[in-house]
Amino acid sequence: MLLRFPHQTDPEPLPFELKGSLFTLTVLHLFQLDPSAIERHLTEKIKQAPSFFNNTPVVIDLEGMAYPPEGVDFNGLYELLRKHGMAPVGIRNGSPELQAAARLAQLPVLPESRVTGVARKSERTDPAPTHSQIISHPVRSGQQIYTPDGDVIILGAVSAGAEVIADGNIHVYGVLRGRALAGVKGDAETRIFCQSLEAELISIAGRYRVSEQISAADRGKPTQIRLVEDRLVIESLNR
C-alpha cells in the first residue's frame, strides 16, 4: 500500500537521462591537411558509395599527422566534410599541440575506448574469442546487437538499417540486409557468413565494403567473407 501525505509533493519526472553506449563510427585517418587533395579524394570515395557517406558521424584520426608549420584549420576542415555529407564528432590521437587546435575549434578529443570505428587497422594479438551469443529473433531496423570478446549467431534474418557488430565471427542464418561489422577490435581472422548477401556493409578488423561495392553476381547467394592479404573476399558456401 502506497500512503501519501499532505505535505508531501511527488518528485518531478526527469526530463532526460545519460546513458553509455557504442556506436560505430567512420574513421578519417588525415595524414595531411591539404583542403584540396582531401575535396578531390572524399569525391571519388563518395562516387562509389554515395549513399553510406549520407549524414556518417566520423572521427578525425590524427596519429600519421605531424603539426604543420603553417598551423591547422580544424574549423576549415569540418566544414569541407559537412559539405560533403559527414558529421565529424570529434578527433583522436594526435600530438598535444594538435588536440589543443581541435578544441579550440570545438571538436572533442575521444580516448581510443570510446571509438569502434569502421576504419581501424590494428591486428589482434590476444587468442580468439570463444564466447557465442545466439539471437533467436530477427533483428530489425534500427537495432543494433554486439557481441564483446566473442561470436553472434542470428537465426533470423538482418534488416536494412539494423547492424551486427562482433569482437569474433559473424553467423547468420537468414538474409543479411543490414550492416556487419566482425572483428571490430581487429582480429583479422574472423568471418562473416550468411545466407544471402544483401548488405548496406560488410566489414572485418576495419576493412569495409559498401553495399555498391559488391558485385550482383555475389548478391542474393550464401557466402562468406573473410579477409586475404589485408583484403575483403566474398566466397559462396554452395563450392
Second form
Amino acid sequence: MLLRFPHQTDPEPLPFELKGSLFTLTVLHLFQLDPSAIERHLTEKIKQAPSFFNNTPVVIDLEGMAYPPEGVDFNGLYELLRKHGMAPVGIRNGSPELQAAARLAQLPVLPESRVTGVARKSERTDPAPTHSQIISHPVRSGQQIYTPDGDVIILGAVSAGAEVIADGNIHVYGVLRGRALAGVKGDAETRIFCQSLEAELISIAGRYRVSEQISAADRGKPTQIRLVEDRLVIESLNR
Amino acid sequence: MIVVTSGKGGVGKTTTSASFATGLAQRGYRTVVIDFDVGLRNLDLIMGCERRVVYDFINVINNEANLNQALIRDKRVENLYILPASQTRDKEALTKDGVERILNELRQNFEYVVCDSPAGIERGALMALYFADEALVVTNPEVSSVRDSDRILGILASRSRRAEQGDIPVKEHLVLARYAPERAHRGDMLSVDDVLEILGISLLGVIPESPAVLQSSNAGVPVILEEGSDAGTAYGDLVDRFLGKTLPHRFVTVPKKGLLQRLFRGS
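I would like to compare: after the form predicted on its own, may I see the structure of the form predicted together with the partner chain?
Following is the full complex, with the preceding chain placed first.
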C-alpha cells in the first residue's frame, strides 16, 4: 500500500517526526542584484496583487548569475523581501561563490530544478510522452496493476480486493469495487473515471477516501473523481 | 484436464468433483478424478472407496507405485477411476514435474481428468489448477465465497500454464452451490444475478441447498447417483451442459406454493 497510517505501538509519544513532503512554492527569478531596482519593481507588483504578498514563501532563483565583483548583500536582500511581505526560504542555482555567500547569510541552498532554461520552455509546449496501459480483462481480487508514467484503462470490472495504481489517470469501463490510486507520484491533476463507483478506496495524489466515507448517493453511478483545492470531489457523469 | 476449485473451503468442491466425474463416466467417457488435497483426503470418502486405498497420488509421484496400482476403479459406474490423495504427507510433496508427468500419463488413457483442488491459494491449489484446460469455479451465494472465487479466477488468468505460455486462457465455468431461492428472494443471500454480475463468467449450473448432499456424502455415494433428488438432478443438468447441451437452469426461482401448502403454512 502506498498510504501510511500512523504507528500506535510506541510506548511514549514522540516529540516530533521528520517526513518528506512536496510543496508548491513561488520562485523569484532574479536577473540583477541592484536593491533599488528590485524594490521599484516590487512596489509595482504589490499594487497589482496586494493580497498575494502576505508572508508568501519564495525561493530565490539565481540561475545564470555570477558573483559580482562588488559583492552581494544577501542579508539586505532578505530584509527587503521580508519588508514587502515575502518570506525567502532559500536560494537555488547560481555560481558556487553566490551559493557560498547565501549560506553565510543563513539562506539554505535548494537542489537545482531538473528542467532549466531552454529545455523548460520546449517542454511546456510539448508534454512528456506518457505510456498508457490498456487492460482488456477484469482485474480480480488480489491482483495489482501499476502503470508508471501514464494512464491505465481497464475494460472490465475491478473486483473488491484488487488494486489499480497509476502515475496518471485511471479509467474503468466497468464497476470499480476495489481500490484505485491515481497520480501516486503526486500529480494532483489526475482523475479517476468509472462506470459505477463501489470502490473500497479512492485516492488522488495521496488524498484518499475509504468506502465508509463515500456517501450512498455517490455510489453505483458513472463517476469522475478529481481534486479540487486539495479535496477529493466525486461527481456524477450523468448530468 | 478440468480443475474444480473455489478458494474457500466447504463450498462443495469435492461434492462437485465427485458428481461431475461420475456424471461424465455415466455418459460413457473414460474419466479419472484426482484428489489434490494432500493431507486432508476426502474424495475417497465421498466416492465411497476409502477402504480400498492402497497407494496414493504421492506414491506415484515418488515412483513408489505405478498408476495402475494407485487408481481405484469405481464399483458402481463404469469408466470411472479415482486417484486418492495421501493422508500422511503434506502438499510440499506435490512437485510440478511429478504432477505433470502423471497428468500426461492419465491424459493418454482418459478422456477427462478431473482435479479436485484443496481450499486456499497455496501449493496444493496452485498445482491443481496449473495444468488445467477448463475450470469449474464453485461458489456459494455469500460475499466471502464470491470474493475468494474472484481471487481464484485471477490466479487462473495469471498463474496457470496457459496464462504463463500465452495460450488460449483457461475456460471458466461457474457452479453456484448451496443455493436457496427463497432466501435469495428475501435478500438473505446473494442471488444468481448478483453473483454473475460480480464474477462475470458463464454459469454452468446452480445446485440447490439440499439435505440429499449431506446424506449421500455420509453414505459415500456421489449425489448425482441419487436419482430424483434435487441436487442430483442439478448435477445431471450441469454435466449435460458441460458436454454442450442447452438446458434451462432449474432451482433458481422460488417454487410457487400449492393450495394445500398455502393452507397448512397459513401464509
